[in-house]
Structures are given as structure tokens and as C-alpha cells.
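The chain below stands alone and is given in C-alpha cells; this is the form predicted alone.
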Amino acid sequence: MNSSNKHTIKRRSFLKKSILSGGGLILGFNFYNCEADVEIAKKAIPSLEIPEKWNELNAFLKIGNNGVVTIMSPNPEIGQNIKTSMPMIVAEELEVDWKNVLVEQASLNTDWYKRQVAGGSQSIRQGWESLRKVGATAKQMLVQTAANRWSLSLNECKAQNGIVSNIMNEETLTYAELAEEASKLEAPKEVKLKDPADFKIIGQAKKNVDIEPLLSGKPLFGIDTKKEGMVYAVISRPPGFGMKLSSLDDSEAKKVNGVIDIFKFEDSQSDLRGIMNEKVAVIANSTWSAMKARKALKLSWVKSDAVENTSDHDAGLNKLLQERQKEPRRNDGDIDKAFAEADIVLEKIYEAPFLPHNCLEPMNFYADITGDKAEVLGPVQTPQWARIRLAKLLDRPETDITVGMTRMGGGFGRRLFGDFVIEAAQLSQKVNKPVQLIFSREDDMVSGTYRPASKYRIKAGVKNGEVTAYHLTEACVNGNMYDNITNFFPAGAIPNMRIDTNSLESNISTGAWRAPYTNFLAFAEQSFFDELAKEMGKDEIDLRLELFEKAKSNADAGYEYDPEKSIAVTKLALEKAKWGKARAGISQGFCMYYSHNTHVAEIADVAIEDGQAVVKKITCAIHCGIVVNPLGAINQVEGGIIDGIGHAMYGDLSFEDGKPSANNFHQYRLIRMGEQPEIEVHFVPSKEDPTGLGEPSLPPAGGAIANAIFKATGKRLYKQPFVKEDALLG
């Protein structure tokens, strides 16, 4: 086995002492303490001798008495690959030989470790700082304890993988030999932190901590869990919004062999909108006999609420578009005065639909609601809002309240919102049995959160060759752009700008999707813009820069994306793409966008072949700070890139008397393999701070695409999916 492969090992017992040590580090983790812990961490990890004996740094290091160490993954997993990375910028400040270290996956815990989410792209950026911090601490107080051995200062003594030397005499002192008497040290209030030219770690490639329990497939993921006396629950719930059950005959649902119990329940908690919905619970001993006796159930639904139609949101949204805002969410300058004086007004309306998130590990969590207990285990983004939503279910202080988290099949927003969770623990209390609740791709599909059907209106003037006025009003069901991203391109560039949104309310539970807003939003401005250009007799490029110039002279602006940085991704796009350089039945579309702190630029190359538009190639230049793991960059920026263009080409979904078009994937279109095309990836040389990676790369991938088709086909695209609009995308 390739010796940079780490394992985490199986965690079947977590907290049994916590110690505060001076100066705030925590203590006191054991995971390896039954004889079959330590058989499963030797077989997952043969390169590595399982130590006899942990001593603890602090919440985020073990160090071992044979130098092998532990370090803590604080975040969830969520296929972002943090779990790597973070125990990468750990492992860096602490000098050690990455070989040697293995990382386990953190519970909550809110007193030890700050904003332990998954959501945003903002895992890395917010925990770089403290991640080093641990790292540099804990390293400090072994060199220290070496050097109270041998009677010298600190500067007399150096650390690096994993020992200490005597740089007066060359004696040295390996951390294993210092961790035991290090641990209990007060801790340093200052640290020196290393020098990014230094890094030995952060830089370097390193396969996923996971990869071998992955490809195996060990029990990593929540859908995996399995515990003593545990039962299984699957539950019908309304089959569309707006519905309310009648009825309930279960006679031959209960006559199902391994069926425990069936019942109704309800609550507002578990429901986004706070709608008090009545559901059906089916327990059982096995998921198959859960889901046999679900469909033996004879359930009647009724009408309780408006039953939505697509045509219905079609028509409110194109109302609201017509609309201004009291008080705009941007507004510089006077756009009615310079639409007015405009030589030139060009005006489009870009369209997008509902979008499932569509996780292959469908929702799931487990949970064990005792009067002495309420432990709960799974896959969720947001551990600690659960926590707090179930203290307040179940009437108990959060402190009393175990969450632990697994590796995710997927979330992409949609296990940020903990349902799920709320209603495992609510059949547990119900039971009183250690329950894991299932979701069916079906009622995954049917019964979650969803991107929010947008139209944006985008109206741009030009006086004597300069763009002069834009005006943006949105027009979303059930929600506003964020405030942060109406100071996103081009504020700054543009006089005169106002940015107008109206919400259509509905009772279509929505919510994030990966890269909110932005993932559509940058499709519409993008390919506008190209447009524009085009009318201003201008290339597409130079209409960009000039804009990106302007900005940098308009730096009191107030916006938030850097025009350097978007200058130097659009020119290592066009160098990396050969943009311009005809090529025999190439088109090529342009599409910069700035989003989650990183600018992207993205060059989509399109054939005509047998009559279909043909994505060939993605040239991607992104500007993300420091690469931590450029091996996890890479498919973080690849997979966002895939998503993108599959969403943008094929994703669709619509409700007619409140029920989605699709429940599973014969009727819902994903990108296939065949389809996805050449990605190249570039990252601009940085030694700044790392900013988000996990959704920036998905918003620019439909609107180089659709710039692309435009030069292959002459068709400017204005709805998604694109299907929709071209045959030639069948």
C-alpha cells in the first residue's frame, strides 16, 4: 500500500474523560480503547503499528508512544475532501511525516470546534487560521519540553517530521518520547507560524484519508450504520404539496413478516416551512420489510392547501419581473436617466427551473432517544443546528445531546436542513428503540428541498461605445439573491446599477442548492453579456477587461469580487485554451464568474457532430489562494464542472397539483458518462489564504457553454435547461 494513504479507522467509543488543560487546549480523546478497534485499525492501516498508548495534545492531536499521530477532522464530509485537507494544514505547522498520521472524523462538539458545517465553500477559508494555530501549538510545547530537558531556549531547537533536534549538539528527541510530559504544559498565547515557501505538506498531493475503506466498501457512510437492537423506519409523507392525509388502512401492511409497528405523527420541525404535516411510520426489522409494508398501506390524501402548478409560478414570476423594489438591494447612480440617454438598450429574460439535489446516498440518520440518552448518528452539513432543533423537541439541554457525523454520499445544500434527523429522533422516542430512518430515492426526490424556479430580467444601455446603465431584477420562488452577491460583477464597473428582487411565495419546500443563486445567475449574466458585446460591435473579451479596468479605478465602490484577480484567471483561460486559434469544427465560449471568495474562468469548446451539440472540452482557470491538496482541488473543480454542465444542459423539474415531475432517475436527466467532456485545470500561483473551492467552478460552466453554442449555431439560449431550447442538445 502506498504509505500517503491514511485510513480513519472505525470510531466505536468516543468521549470517556475531558480535561481542560491551561491555557484552553482540551484533552482527553480515546478511540482506540477495546482490542477489536485496534484489529480493524491494523488491518485498514498496515503500514502503520497501532501505538499502545495515546497521549493527547490537544482536541485535535494524539500523538502515540511509536510517533504515529492522530489528528481530528472537525467538519463534515461531504465529499469536498476535508477530511483530508484540514489534518493536512494541521499536520504542516505540527512538522510531522504525513506517513505517520492518521485522521479520524470529529463529533460535534461546539466548546472544542468552531463552525463545524459543511455548506458555503467555506470549510478551509474560515478554519485556515485555527488550523495552523493547533498545528504551531502543539509543536511549540514539544520543542519546548525538549528544551527543558537539555536546558536551552527555544531558538537553540527545532522540530521537523516528527523530531526534535539540539541544534547546539545535534541530540535529538522524537515526539513520541516528548508527547506524555508536552501534554501537560500550559499552552503558548503566541505562535509563529510557518512561512508558505516552507510548506512540505500543504502543496503536495495526497489521496483521499478514505480512498482504500472507499474503494472496498467499508461502512463509512450513514445509509451504513448498523447498532445493537437497531430497528428500520421508512415513512410516507403527503405525495404532493399541499395535501393532507384522510385516511389510513394498514391491515395488510401489518400482516408484512418483520413489521414491528405502524402510526401516524406529526410535528412542524422537521417540515422547512413550519406546516404542521401528519405522516405514516413504518418500523420494521429490515429495510425490505419497511418498504414492502409501506406500499401494502392504503392512504388517502386530500387537498389541505393551494396545489402548485408550474404555469402558475410561470406566470407570477414573469409578473414580478415587471416589478421594482421599494428599496432596491443595489442601486448607484441614476439608471432611468441613463437608459434614457442610451444609444443602445438591450433587454433579455433568462429562465430556470425547480432542481432536486439528487445525493446517490439518499437521506438517512439514526438515532437512540432514551430517557438516559438521545445520541444521534448520520450524514447532515449543519450537526449543530440539529442539535439545537432537537434539544428543542425533545425538551432537553443541548449538552445532553450526542451528534455524531459520517462521510456523505452527496449534500450539495440539501442535507444542510436536518429533516431528517428530526424525524429519525421522533420515531426513536416514539419506539423506544435505537431507530434508522430511510429515505427511498423516491421519497428523496419527491419529498425534499429544491432549487428555487428563478427568472432573471437583465437590461443593459450604452452611450458613445461605454455600457452606462444595467438593471437587474429577479424574480424566485420563494427567496432573494444573498445581499453579498449584488456586490458581485459588475458593481463598480457600471455608473449606473440597481438590482431589484421579488420573492413568489409558495409552499414548495426550497433551499440551497450547490452554489445558490449564483449557479444559474452566472449563465444569465454571462451569456448577456456576450450578447452585449456583440450589439456594441466589441469582442467579448475586451468588453470584459475593459469593465475589469474600470472597476480597478473604482475601488470605493463597494464590491466584492478583486478585477486583478479576474483579469489574471480570464488571461491564463485564454492562454491555456488557445482562444482564437481556429480549429476545424470548434466553437468556443467565454464565461468569467466570481463566487464563495474565488474567481473562475471557464472556456467551453463545442462541436456540431451527427447533428448534436457536443461539449469536447472545459479549460478552467481559477484563482482559490492556496492549493492545499491539489489533488482534491482538482476533483473538487472537476466535479463542480460536470454538475454544472449536466444542471445547466438537462436538469428539470416541474409540479403540476403539487407534485413533482419526477421521482427517480428514468425520469429525472443527469449528465451521463459519455457526456462529459475534457476538463484542464489551472490554478493561478498564490501564497494568499485559501479561499472557497467547492462550488465556484459549477456557476461559469453554463455560460461558456451556452456562448459556445451561440458561435457553433447562431442560437442565443435563454432558458435552462438547454434541452429545452435547442434540438441540436437532444
Second form
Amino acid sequence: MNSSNKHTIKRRSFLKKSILSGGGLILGFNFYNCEADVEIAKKAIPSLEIPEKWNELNAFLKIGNNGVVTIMSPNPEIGQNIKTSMPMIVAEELEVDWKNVLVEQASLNTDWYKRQVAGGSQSIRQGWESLRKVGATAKQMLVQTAANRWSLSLNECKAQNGIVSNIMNEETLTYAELAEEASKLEAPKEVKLKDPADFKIIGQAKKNVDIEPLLSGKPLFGIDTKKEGMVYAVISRPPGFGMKLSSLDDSEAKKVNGVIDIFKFEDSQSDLRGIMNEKVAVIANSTWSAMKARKALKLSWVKSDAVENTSDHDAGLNKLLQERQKEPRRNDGDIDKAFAEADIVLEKIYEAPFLPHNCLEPMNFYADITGDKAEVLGPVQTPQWARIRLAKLLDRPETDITVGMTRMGGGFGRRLFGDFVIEAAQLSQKVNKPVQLIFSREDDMVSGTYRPASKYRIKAGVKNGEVTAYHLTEACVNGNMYDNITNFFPAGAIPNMRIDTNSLESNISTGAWRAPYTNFLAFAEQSFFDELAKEMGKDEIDLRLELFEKAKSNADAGYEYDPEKSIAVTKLALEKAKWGKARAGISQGFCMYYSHNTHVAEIADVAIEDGQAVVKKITCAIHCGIVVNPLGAINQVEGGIIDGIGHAMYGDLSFEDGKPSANNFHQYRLIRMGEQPEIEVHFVPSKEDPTGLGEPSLPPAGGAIANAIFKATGKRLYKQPFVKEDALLG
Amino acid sequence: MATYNIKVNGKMHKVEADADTPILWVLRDHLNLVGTKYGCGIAQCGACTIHVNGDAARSCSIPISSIAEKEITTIEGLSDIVRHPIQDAWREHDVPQCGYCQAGQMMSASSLIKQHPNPTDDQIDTAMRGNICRCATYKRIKSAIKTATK
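If the structure you just shared is the form predicted alone, then what does the corresponding form predicted in complex with its partner chain look like?
Next comes the full complex, and the chain you just saw is listed first.
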């Protein structure tokens, strides 16, 4: 939090400039974004006037002399709705009417804000306490100012709806009247936070703060950036992994109207996407000219390294599935002894392909690296990472570099990698002009950081009707599951448990994809438990409930999930889905999964219609602590479920000679309108601090539908995408 | 390069462009109307949907040379006061997540309800299948279309 004079002065002059200069990059951005924001506020408060004077209480908020409050949203917005929900948390503790709040997107500022990252479903969970303190601190400064004027103690004053009242009499002072004086106070070291029972904004349905500019098509996204003197760039990258440029003929391309420059350049930082490549940049005065000239380039590419095939990955992963690590990731008890003594042993293998992220807004970024300027602006989930890389590229201190954030047309993990930020900066530096770099859809799908292909071998042993052994072996391209996943279910519930993970090294760039690892592991594990229950002659729900009870009685076993919450979401889902009360033609499948600190149970209703298995409904029960904004939260959960179904059913990318099998949506199937089921979302009521929400509803979807499809068709699914496994799903 | 006079959102614009320039890029780069989005460039995702003479069309695949006298409407021109019934319904349902596809979704939906004032589920699915929402807000999109036609 900022309370020092130095920052205050810097910040004030910053704001002043931002009003005055429309042209500068970051300042211009804030100003322009502000215009859109003001428009929103005007809808909400028709009488809203932009204050003549803002008083800044800390880095997160300023109060106008007319009572309008601006709250900064510190983190990148990728569609997870934190631009609405993070400021709601500040506003709650500040005690202002949400109708009087304007929200502004912050730029990267590591002095003022912590963890400006969109990833891991952690923005709300990790920001919760500090955002509350930000609001509470400012409130206390306002109340203190009133108390000073009335010569009262803090306890004798009360703040509500932007007004401080003297509880001894009827006197009141508005925040607008207090803000200037309050802004000069030292920030209190300790503040009292509200009792969640008194929340008035948190827990209420609040609309997306960007709804008006989204409805009217106002510029909000990185790709919408337009700046004085800006040129457009596209880049030809190798068409496959393990390939390099062998010749370039740009004679035809140079004839295209609007072309400014065509040149070769290299990755400056070889570890960016795990590959070092020579690329060809086309700079032009419009996007179309750049794209058209790029098509007119005559390029040939040759092998420079291994060019890989999906069949090679398959063989490599199959081999790794049978290998044990010297040091397993988890090793409870003695699985070998338990398997030797088991009455039943079940072993199954589950397989998943690579997946591209396919953010609908393709990768793009704006960079102005001219003269003394080092300014970049655009959609990136990790602005700080980008700045560290830029500092290295430009050999300048990070403090020289400005990173602005725009709303993002999706992230899904692709924008955790700022390769495009570095490319944009390289190009701007080379042509000495501000550059807007844009990936075509083909560039975006072919130059990915894909969800790696992976396989799981799961083996369980049963003795006297109890699951006594569990062995999970992961084989995955370029790396293995995060450490905390080894502490997920069924850890603690089965006495002998081992996890081995083996990585198949590849030159294909891979990375996090919404709910990394668990996006597929949940299906594998949870359909395995259904199959295991059947082998044991047990009800699949009873088996899980018994295992949760075992984990409860084994609290020291080293696991991360909460068995009580697992039971709570399971029971709520069963009740809401009317589990076991069969309706004609409907088969139900269950899946419960914990990830990103959140417990989720989903039940799929599947019917056979015209010879096809159709997912009719998903009933979801979720425990994510306090729900900050139910309107946004339900949207996240529904979207995660449909995304989970879509990718389990259709998501597929393979490689041949290093080249991806799809480069645009005519070759890559995403779930579309009409393929989504009915969805019901039920939150377990809670007063606990909020946990993740952007990802956790996705992993269980694949497992729930696979288990329901088995009930409907008698066929077990082991391989994604399901659509390739069964004509019934085609 | 040639000079074209095109009518966008009721206003005439003079544009210097190559004949093959897609309307999408004319709107975005020449006219600064960036509400119409680029998603795939091959009419497979619907992010660039506009109205041509009132009907939904994919602007990424329409060259400027084929527009002639036809009237173009973009999201910016759907309603001067952002109160088209589709926009009202989108607002009511708080449809967007990332929001990138939503201009295209609203342009397709507004064309649909003009043709079918009371669309069936099948008509909605058919009309909207060309518009990908990567965040998968399909449920709210469908609810909003129904609200708009109540």
C-alpha cells in the first residue's frame, strides 16, 4: 500500500498528465480507458459528473470532490471477471455505494501492487485480505478525519454509504468533503475488517464493469490499440517444430501496397518457447497489407532438429508409463506388498492429446521502443514476467519500462507466455516506430504453448472389500504434474499409494492450459473409480464416501483437499440432481474433483437421441468459500463446465513432421451453440475466505460425462477426444 | 489501390484500399471501428459478424470491391443509444466473460430475431452455430435471445 509522499506526488502528477495527454502510450491508455469507464458510470448514475478534483487515498483508490470513487483493478482481466470482483472487495470495506464506483485498469506497478498475474485461479484468493485492507485503511482515514473535525474518537463515528456520521448526534460528513484532508493522513498500520455477516456488496450480483463498452463495441482489447505513428506487423514463423528458414524471396511481397519493411530476425531469448528460430517480419501500414504481403513471401523451411510425430510421442509415453522413478513423487506404505496380497487388481490407461488454447483474440501486442521510450501495452497474463524479459532484451532497468494492460480476449494459460511481447519490442526497436504485432489465427494455432499430450496408468488393489493400493503413473510431454497435485484425492484415503511421473522431452513448446494436468487427470481418476466400484460390486458413490471418511480419520496423511467439503459437494450434487431417481431415458454419471483450492461435484445426465449420446444436463455443486459476485461466479462455473465438455469431446491436436494437425477452426472443433447442456450451479453456503473459481469447474466435466456415457451405452471411455472413440458420440 | 465509397452505420465513407481488402480490416484499420473483431479470417468463428443490408455476414470474407451500394451495420451502429433489444438482453443477463466474441454474437442474434421474431431452440442453434464463444457463454447467449424476443 502506498502512503509515502513520494508515491503520492508521483501518482498525482501521473493522473494529471493522464487527463492532459491523450497521445502518450500508457497515460493515453489510462485516459482512454477512463472514457469508457465514465460511460459505464453514466449509465448507472445519469447525473454523474467527472469530479474536478480527485483525492487519492492510496494506490488503489481516489475519491472525487463530488463523491465519485475510482477503484483500480490491479490484475489482468482475461474474462474471469476480476475487474469487477476485485474492486467490489475494496468497495465493501471502504463503505461506499457500488453505484458511485468507477473501475480503472491498473498498469504494472510492482511498488504498489502485488502479484499482478492472471493464473491458477488465484487473483481473488490471494488478493482477498489485502484488497479488504486497502478499503478498510482508506475508510479509517476518512473516519479519522471526521473524528478530528468533531473532536471525537474513532469509535464515536460510523461510516456507511460514503458518509461518516457522528453517532452522538445527527452530524454527517461525506467522503467527498473529507477526502482531501484524509489523503494527507498517514495510513493506519492496523485496521479492523468487517464481519462477513455485514457484507453489502460482496455476495450481491453485480454486472461486469465493462458491460457498456462491450455492448457498444468500444475499444477495450489489445488488438484494438491505435496510436499515432503506429505500424502493423505480422511474423512468419516456422510451420513446424524442428524447422528453420532456408530461403526467403520477398520480391513479390514488397510490391504489396502499404508494405514498409520485410526482414529476418531471431528470437533474442532462446528459452521463450523452448526454441530458437529465425523468423520473417512484415511491417505495413495496415493489418491487411501486412497479412497480404506475408502470403506473398516465398519461404522455404528445412529441418534443423528432430521433427516429431504423434506416433513417436505415443510410443515414448507408453514406454514411460511402465517406468518407475528412483524417487517417486509420493510413496505411502508399500504398494507392491499390497498388490501382491490383493483380491482384485484393476489397471487402466487413459490418454489425452495436445491442445491449443485458441483464445478468440489472437496473440498481439503493442510496443513503442523508440528513442528513450520503452512502452508496451496489451494482453498478457504475466506483465511482470514480460517486463523482466524486456529489461534483458533492451538492456535497460525495469524501472524504465512501462507495461500497460488491456482487457484480454481469453487467456487459458497461453498468455502466461509473453513471447509476443518480446517479439513486438524487437520489431519496434528494429523499425524505430511504434508497432502493433498481430498473430493470424494460423500463427496462433501453430505457434502455441500447447497443453502437452499425456497418459495416465492407474492401478488399484482391493483386499476384503477395501481399496488397499493405488498406483498412478503419469507420462507427459515436457514435464509433469505440480507437486501439490500429488496431495489430491485419493491421498490419505488409501494406505498404500504411489505416484510416479515421467517426462518425454520434446521440442514442441508446451505450457499451462486451463486447470493444468487436472483438466485431464480428473477424468482419468474419476472414471477409474467408477470402474473400480463396479469391479468391487459397490455403489460408486458409496465407494467415494467411504474413501472420504477414511481420509478424515487419517488427517496426518499429507493431503491438500478437505474430505468434509468433498462430502458436502457430493451430497449437495446428489440431492440437486435427484441422483438414483431414474427418469426414462436418462443415465447419470458422477465426478468429484478438488483443484485450485475449490471442491466441485458434477453430475451429468446423458440420453441417447437418434443413436447419439447427448449430454442433457450438468448439475454442479461447488464449495469456493464466500462467493464475491454470484452473477460472475455462475458464469465462470458454467463456462468451465462447457469448456470441459467441449475439450473432452472434441479437443484434438496431433503432430506430423513437427507440424500441428490443425491451423484454423475449419480443422479444429470447438464446442458451439446447441452443444451445451442445461446447467444448474449450487454453491455450498460458506463464510470462509474465497478460493479459486476460474478453473475448478472444468476438470470434473469430462469425468461426469464419461461415467454417464458408460451407463447409457455400456462403453468405457479411456481416450480423449471422446468423439473419436465412439460412433455414438460422432 | 482504388477509391471506394461505402455506407457504414448510415454514413458514407471514402476509403482508399486494394480491391481484395476484407471489410473487416477496412472497418478496423481505415475507419477505426474496432468493435468488429478478427478471430479466424476464414468465416469460421463469427467474431467479425456485421450486417450487410440487414443480414448477418462475416466481414473477414467480404472484399471491399463487392460491397458497392450495400449498407453495412456494425456493432457501433446497432443502436445509437445501445438499447437494441439484443443489447438490452445481453445487459440483463450479463452475458460476457472475456467479451471478445460478443459483438459478433449480438450481430448474429439481432439478425436472427429480425428474421424469426420468436425463434425456436433449433433456429437459435442454427443461427448461432457460426459464432464461437471460447469462454462458452452459450447458455447466457441463448437465454438472452429468448429474453429479447419475449
